[in-house]
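The chain below stands alone, shown as structure tokens; this is the form predicted on its own.
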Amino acid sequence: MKRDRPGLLARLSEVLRPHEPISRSAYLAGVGASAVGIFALWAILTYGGLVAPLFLPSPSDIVRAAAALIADGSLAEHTWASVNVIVTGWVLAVLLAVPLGILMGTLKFVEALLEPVVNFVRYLPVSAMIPLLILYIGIGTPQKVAVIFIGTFFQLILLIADVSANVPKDLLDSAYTLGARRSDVFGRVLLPATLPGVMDNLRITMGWAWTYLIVAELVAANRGLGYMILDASRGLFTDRIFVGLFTIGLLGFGFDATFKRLHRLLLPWSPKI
């Protein structure tokens, strides 16, 4: 009679299938050991004297640092600025970018107008292109509204682009074959089998928006995550450092979670769900 397998390499098996969906205990329990072997490794470089505090803060030197900027209200008015500013270059270049990278990855005629310039802006570093900004627009918060702008509209085109070219035209041609219109094969057949994926690059999208900031509070700043983080390497306060380094995970962590909410929530047809 063939000898059962042990209980954790059955357990161990099941999670490791590709494709396959876990219990929620057991993804929990992955999320959790990351979080405890990362914090155990901070610990014993910090507290057992390996690396200096001032190439790595331990974690309690951090609490004190997050403690006192809480304190004064700096950390609160500099995460509402940068917040302010991500949020509104970000909204702005998927309101344009949505439906145009929709009608490009539909429509061939579209497409050629718009791929080349698209393609040639999406290679041109953001930072290269603030001296300009600050010609055409000002010093202020526009121009960094614009540098979010650039650094998410011209990626996310090109990916709503090919989520919408990738809708399978199969699709399409039986619902033409139902006596479907062209306004219902947008509406009702292309649009709904593109949304998953648009909110897939959205999530996306909002990652890269976040790493613009110190780009985007680079020049002129005098509030905002980046300036903080760029105004504390200048006197070596490595903890306030990694206040906002945290700080901006913390805020990353919490779109990347709200976005997967509304992913279950307002597509239930998705095929993640």
Contents of the next structure:
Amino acid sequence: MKRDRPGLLARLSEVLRPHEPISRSAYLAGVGASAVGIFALWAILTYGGLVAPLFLPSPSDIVRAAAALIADGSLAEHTWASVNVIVTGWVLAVLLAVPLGILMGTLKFVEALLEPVVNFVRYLPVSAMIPLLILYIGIGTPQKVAVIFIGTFFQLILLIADVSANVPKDLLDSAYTLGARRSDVFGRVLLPATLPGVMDNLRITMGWAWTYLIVAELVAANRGLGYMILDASRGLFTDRIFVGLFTIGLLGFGFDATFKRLHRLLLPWSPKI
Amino acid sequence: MVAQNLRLAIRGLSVVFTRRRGGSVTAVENLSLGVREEEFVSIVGPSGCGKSTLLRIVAGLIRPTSGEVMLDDRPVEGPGADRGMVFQSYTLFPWLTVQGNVEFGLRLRGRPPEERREIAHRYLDLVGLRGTEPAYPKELSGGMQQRVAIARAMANEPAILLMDEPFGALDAQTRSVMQELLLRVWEQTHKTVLFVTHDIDEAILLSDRIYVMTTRPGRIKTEVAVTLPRPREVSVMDTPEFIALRQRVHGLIREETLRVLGLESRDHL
Ligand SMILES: Nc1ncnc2c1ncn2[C@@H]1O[C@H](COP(=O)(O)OP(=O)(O)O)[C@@H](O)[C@H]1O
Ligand SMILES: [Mg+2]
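What would the structure be for the form predicted together with its partner chain, given that what you showed me was the form predicted on its own?
Next comes the full complex, and the chain you just saw is listed first.
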């Protein structure tokens, strides 16, 4: 079974068929090509002197800035502060939005109670609520947590409501014909049936929570990656801004991968894996 | 068969659905039927004639507008474990294993674990699925999922088993194997079954009696007794008796289908 190695063009056309799976090696080649490509472009722009360091620092500048921030412990401190704020705000949002969302998608009456309010609030820019938040709860960590909470809660509740509204009615009816009462149906059918969708949306809203970081650390912060970036921009320390961005990107990547792993680990039955 | 008591009695049943934007649909009108103990009864009729609605009423999932449904001389007031149901769609709980699915009803009634396991094994054996206990539904084919659904409904030992086109979503080959399997299961258990289908051969092969429904609003058009001897083999489908029954039922349903199309007789075609 000896075959000629296909030419580059033939192999390219092989991996570019719509909606067709490709081999793992072809996929990894794509990942590698994008990483190498971006890095090469970056190196040419900076070391080639095409862009001033003020706008785009070179890779070595950023490594140097990162090393300094790691050495004096400030990067760890800022990271810890931000993770704390984001995870707290997000967990509070999840604890409330998941049960309320499930009820909202299941009971028309709860939908009537919540949906108009949620749809009104979710269009309000979180930054516009900061003055009120300061008035209500001051300028400490709770205010920052509240920003993350508001930013995720109102989106998450709608996503979860959609997940629970899409649980097939026949699944509930099956449970009834097997002797389930209404109270059984919530805990034994609706809750487990929504878990895969809930898990997906937890992952997605965790990503959104990070995008509110700057807004959360806009006011009276003295720690946090958002603060670090804002502070660096005042002194035009572009390299530190990039260190902050890289750290946020890596954390987001890590959280995302963790959620995907957890999904596979905790819900081995999920049709989504 | 000695048992001649009416297990299920439906009298003067009507269901009117009111549409959200006003207007109403009469799905079932003044329908009466009975199912005896240990009897396998099928309902056939053109699609949209109210077969599913009828079954859901017996299951207690919908309330009728008027009329009565009696199970063992007690009125049906809501859903309950005494009426098991198998749906056309795949309704196994994806988060439970095959074992967990079959045990679902027993667990609700607080049966002890050893007893649940023993009953689950018995009914999985009955549908030929011993050994699949630890599998999740997503690992099973459509036919296997429906067999588990049958085992799950039967494990509750309901007074009547309601089946709404349970093989409707399966391919022709699988469907015919499933019909044979259900035939074997019924011969071993003599469960009282009310079975909805639009597959005429399926109805004749499995049933003791067939009710043919009219187009909407659904009523009973005729009752056809299937006198083919039991135990039956699939080869019974080639006998003159079977072919005569098929022609008769086919003709009855065709009359109704022509009516839906606004064609009172074939002369208009
Ligand atoms: N919940 C409902 N609301 C309004 N109309 C319905 C509802 N359920 C069924 N119907 C109508 O009742 C009729 C009978 O439906 P169904 O019992 O599903 O028929 P079959 O199972 O015989 O195909 C159909 O015309 C259908 O549109
Ligand atoms: Mg139907």
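Superpose the two forms; the largest set of C-alphas matching within 1.5 Å is the rigid core. Numbering follows the first chain given and starts at 1. None of these values were measured; they are calculated from a predicted model.
Superposing on the rigid core, I want to see if Arg122 changes position between these two forms - specifically a Cα shift of 2 Å or more.
Comparing forms between these two forms, the Arg122 CA shifts below 2 Å.
Superposed on the rigid core, does the Cα of Gly187 end up 2 angstroms or more away between these two forms?
Yes, Gly187 moves 2 Å or more.
So that I can tell if Phe246 moves, could you say whether its C-alpha shifts by at least 2 Å between these two forms after the core superposition?
After core superposition, the C-alpha of Phe246 moves less than 2 Å between these two forms.
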